[in-house]
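Just the one chain here, the form predicted on its own, laid out as structure tokens.
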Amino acid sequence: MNEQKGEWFETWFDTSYYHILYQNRDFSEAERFINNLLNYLNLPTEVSCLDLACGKGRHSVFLNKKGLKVTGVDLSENSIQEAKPFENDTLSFDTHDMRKVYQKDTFDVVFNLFTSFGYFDNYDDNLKVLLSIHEMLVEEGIVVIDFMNADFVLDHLVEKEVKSLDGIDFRITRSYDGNHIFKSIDFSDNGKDCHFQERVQAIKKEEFEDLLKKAGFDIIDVFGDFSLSPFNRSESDRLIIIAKKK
């Protein structure tokens, strides 16, 4: 049986199966969200932005097309290699661990989008990420964190389902242990049984507020969906936080 080794995101995100399973994500919705964010932020042209945990770079490319100077970083070497062909004078990609400082006092805005946070087993790593973001931002720089609304997700958790994609039946089981939401993914391909597991900390609004305060940020706004509607604990599917470096 093929299984992941080390931290789950290091191996799972580097597999072709990850991209098969999530191939139907609504990128037009994601681009509408980014447009809404940019309209809200009203950034000057060619500000320097970091897309932290950028994956294959699709959203970095879109941000760059909107006139921003963008650096996209991700721990997945395979994803970064797929993003590299899109590079230009104002768009670059690199492999990087978000817990560490990439370039100090460099970026006007750091984007961390589409639940690319809380992957670690150690809760203290969340503060490490935010402290690194603080160091990478210029004075009064902005961080945008788009996370799931953990309360909503837990209330609507689908325990079991099967997704059939590209001839593979992905058997998905979800659970919660009081800290992490687990997503176990089992399937067979080319005669081999495979097992992977995603683990994301169910970080709630008050916890984020506490972490951001400890990391030296002032929260500006909190939204609950990609249209930037007000956050509602029981109804919002997203937790979108805009904060400024003190």
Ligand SMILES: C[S@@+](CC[C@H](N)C(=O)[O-])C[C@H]1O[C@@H](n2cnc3c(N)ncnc32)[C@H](O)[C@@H]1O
The other form holds:
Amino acid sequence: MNEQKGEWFETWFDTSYYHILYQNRDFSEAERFINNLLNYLNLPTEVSCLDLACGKGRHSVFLNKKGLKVTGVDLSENSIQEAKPFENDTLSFDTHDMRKVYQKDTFDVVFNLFTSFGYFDNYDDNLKVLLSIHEMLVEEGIVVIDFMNADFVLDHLVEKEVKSLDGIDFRITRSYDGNHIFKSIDFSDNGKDCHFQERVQAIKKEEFEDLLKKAGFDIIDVFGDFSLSPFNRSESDRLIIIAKKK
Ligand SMILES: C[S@@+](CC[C@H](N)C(=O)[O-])C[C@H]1O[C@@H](n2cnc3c(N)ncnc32)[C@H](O)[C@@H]1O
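If the structure you just shared is the form predicted on its own, then what does the corresponding form predicted together with the named molecule look like?
Shown next: the complete complex, the earlier chain at its head.
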């Protein structure tokens, strides 16, 4: 049995299986979302940004194509290795743990996209991540958080399903313990049984806004999908918060 060792987010995201299962979360989805975000943000030229928990860099690459100076960081060494070939004079990738400050007072915008938050056992680590984002931003810098809308996800939780991708049948089971949404992923590959589990805190809008305020941010806007429609608790699939460093 191939199982997770250490923290679930250190191992699962570093496997090729994560990228097979989430292959629909691709560069074209990222491109559409970034286009909408950049139209909304209307940033000046010469902007420097951090894609925090960038994965293989699908958003970083497009932010850079749109003229931004981009640093993408992620805990997964394999993902960063896959992102590295895209590097150029204004795009770089590095392995880094988001609970720590990467570079102080450096970035005009920090992006934390596609539910890259709420992973840690210690709830205080959520605030630690936001405080470190605060420290990495310049005065009046902007943070963009794209998280799940926990209310919507819980209302639509599919308890069991099988996804067949690239010859692998991923058997998925979802549950909720009052704090976390669990997703168990079981499959066999080449005769080997594998088990992984995702565990994400079901942080709701008000709780997220409180955390951001505690970390020294003003909330500017809250959207509910990648087209940046207004947030609606029962209908939006995403919780996209734009906040500014005080
Ligand atoms: C759901 S994926 C999203 C990746 C990317 N933003 C995207 O949209 O494709 C979450 C990412 O968070 C990264 N991650 C998990 N824990 C982390 C940590 N402590 N520090 C930095 N990155 C982390 C994972 O390696 C993974 O790439």
